[in-house]
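Take a look at this one chain, the form predicted alone, written out in structure tokens.
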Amino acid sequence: MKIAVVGGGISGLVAGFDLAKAGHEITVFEKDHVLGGLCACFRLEGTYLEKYYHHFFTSDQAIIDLFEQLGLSPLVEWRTSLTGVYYDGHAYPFGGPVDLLRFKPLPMADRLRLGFAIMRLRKIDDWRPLEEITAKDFIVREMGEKVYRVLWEPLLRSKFGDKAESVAAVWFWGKIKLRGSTRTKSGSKELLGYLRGGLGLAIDELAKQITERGGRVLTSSPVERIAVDGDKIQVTSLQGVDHFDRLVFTGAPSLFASLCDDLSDDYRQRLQSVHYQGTTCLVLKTKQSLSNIYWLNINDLNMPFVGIIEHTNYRSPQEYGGYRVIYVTRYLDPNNRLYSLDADELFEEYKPHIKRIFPHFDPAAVQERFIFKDAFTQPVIRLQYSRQIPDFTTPLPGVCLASMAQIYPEDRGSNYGVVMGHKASEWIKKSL
């Protein structure tokens, strides 16, 4: 059968694999002049380094067993990190229980009952009912007000932005029940696993393989069309026209009805309606460090940023020439001026904020600086979410959409891209 992966990010190379290893003739069209989409990667001093800072985590079994079967295993490797918070001024270690107790901006009372909480929604599996409250109304009720202002609020107002308060308490359950999988047995310290030379090479091994079996990875070819013609499925893009038996599409649900004319206006709707935030992410290359701190979550709204994740502080800066490699991310909506900036103006306007959180930061030890930025990177999370999200069938026969939308109640993450590029290719050999 001939199948097309729209999309070649880690979901569609998954299940392009998938389905070459299955027999079938497949042709992965990725619109970017490079594979991986968020988990793209680019050489800094010879090195796969992510465009998006990417780690993975104990539980993340798909991706594991996924670098098993590439033969990668040999380069997975865990370390503990050391992660951090920035609130009022001052830099706080935020990675354990006793992290916590220190925490000074809040009373001792509160940090109690905060500890208690998330020992408590670690153990919820039923996420069901957490679809009916907001994040910030689960936080007041079960940490107090105290908590949220300090902590929560101005993660939530960073990624979401205006739509912060009415995002689910669903989507803050799996990012607290993730983290608290992925710890030594002692508990105290998070353990983080990480491809030694980068995820590129996974992202190089599953275009090979697909390949190597027949079939076809173009890059640089945005598709302009997807129609049904007869029992076939028509695919326009840069290569010209061509005709399939099955397709799978990756990218967000918008982008897929936006590409689609045989849509009724009712399905339309709801792929539109699913909303995302875009993301811009400046790398730095520099001979400087910052601090200790491998991931420092800025608690400050005055911040044009969320976080400062210095990579060389989890990873030797040897892997990289010597040199120390920081990110600077932000989540904004892509109308956002700051969207359009390019690498040296976003550089301008961040380097004052820097200097605010590490006085001792020179920008002449920069050397190079990189950015990258994807308008659709985090899918708003909303009340009642598990009715909204599109289902992998739809209206066209023999077309899957397995977009990272549909990673629920599961937060988005290079594991889950895997996750759904199986469930994909299963359910393509399920509609054969």
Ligand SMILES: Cc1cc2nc3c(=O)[nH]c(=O)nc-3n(C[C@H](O)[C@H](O)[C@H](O)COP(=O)(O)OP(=O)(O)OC[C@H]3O[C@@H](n4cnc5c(N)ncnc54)[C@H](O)[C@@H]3O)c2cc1C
The other form holds:
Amino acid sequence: MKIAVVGGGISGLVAGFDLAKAGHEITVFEKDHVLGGLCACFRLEGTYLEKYYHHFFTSDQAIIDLFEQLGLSPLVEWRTSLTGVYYDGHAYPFGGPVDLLRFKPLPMADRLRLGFAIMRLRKIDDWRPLEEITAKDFIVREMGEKVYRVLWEPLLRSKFGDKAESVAAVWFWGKIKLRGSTRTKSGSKELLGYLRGGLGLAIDELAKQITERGGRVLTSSPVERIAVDGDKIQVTSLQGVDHFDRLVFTGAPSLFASLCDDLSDDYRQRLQSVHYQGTTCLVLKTKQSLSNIYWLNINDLNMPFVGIIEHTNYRSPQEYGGYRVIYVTRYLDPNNRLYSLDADELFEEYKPHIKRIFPHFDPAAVQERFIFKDAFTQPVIRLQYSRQIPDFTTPLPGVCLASMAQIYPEDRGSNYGVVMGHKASEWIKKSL
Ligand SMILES: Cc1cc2nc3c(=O)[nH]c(=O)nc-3n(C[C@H](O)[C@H](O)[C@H](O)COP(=O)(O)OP(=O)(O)OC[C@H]3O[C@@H](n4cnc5c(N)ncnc54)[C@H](O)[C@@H]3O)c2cc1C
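Next up, the form predicted together with the ligand, please; the one we just looked at was the form predicted alone.
In what comes next, the whole complex appears, and the chain from above leads the way.
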């Protein structure tokens, strides 16, 4: 069977890989000039580096299995790292129970209340009641107003901007549960995984496996229209018009809606009602370390960015020619002014703020800066989201929708991208 996969991110490539192995003739269409979607990499000092900081958790079984299948397991490395919170002019370590007990911005009673609430939250398996309450109301109820203001409001705002107060408690539960599942045996530290050499190695290997089985993996090939033509699916792309027996679409639901003419108003509206936040991420190659913290959440609503991730506090600078690699990141609506800025403009904007956090920061030590942005990086999980999620089955016969927005109740992530790819390939196989 001739099968089109729209999107060369991790989920599209996994779906294509599964279906190529099952003997189908695969064409992957990727609109960008490189493969990988949000997992894509670029070369820094000869090594793949993720455009957006990436690590995985010990519970991310699907991606761990994928690395095994691709022969990449020897490159998977697990390490502890230091997490921190910048609040009211200070960077506090915030990686485990001991750090929590020492976290001065909250009174001791609040620290204890927070610790117990997190323990209770991690034990919850039935997430359904958490669909009915916002994260804000849930946190205030379980942890208190001050804990919300100091710790979680900045986190929610950093991810969802002005939509933060509409986010459901399920999203918060998913985050807390996942992070709690990736700790050292003693439970005191977080254990994070990374593919030595970058996720680009897995992306390349998936593409290679598809092409070795006779498939095509096309970059710079945006699909412009999807339509039903008799018992075939007609795909219009920069390559021209082609016909397929089945199609998997892995981009955002609203993008799918924009490509198909033959959808009912109801269904189109359903797809368009799933909102996403975008991301703009500045990557600095510098001679200077800012601190020993890998991941610093910026809990200051006046700062223009929400996280400083010093990748080389987790990986060795030797992997990048001795340079330090620092991501300065921000989730935002693509209409936000910052989204339109290039690397130099954003660097100028961010410089005084980085200096406020790290007074020794020397902009002259920065040797190169890169910017990466995407409008569809984080679905906004609202109340009763399970009733809003579009189905895999679309009104177009033989067409499957398998997007990040359909990952639920867990938060999206590369592991669930792999799960999504497997689910899409199963859907196609069943439909044949
Ligand atoms: C800042 C940031 C940090 C992250 N950190 C982590 C992390 O630490 N750990 C982790 O596990 N996950 C992380 N993630 C999440 C992870 O990257 C995503 O969950 C995963 O990559 C999603 O894969 P996907 O294939 O479902 O979607 P995408 O990667 O979005 O792929 C969809 C693809 O479809 C293509 N496309 C869309 N429309 C068309 C069209 N018309 N024609 C052709 N192609 C089209 C897009 O270009 C894109 O390549 C992070 C994401 C971001 C943004």
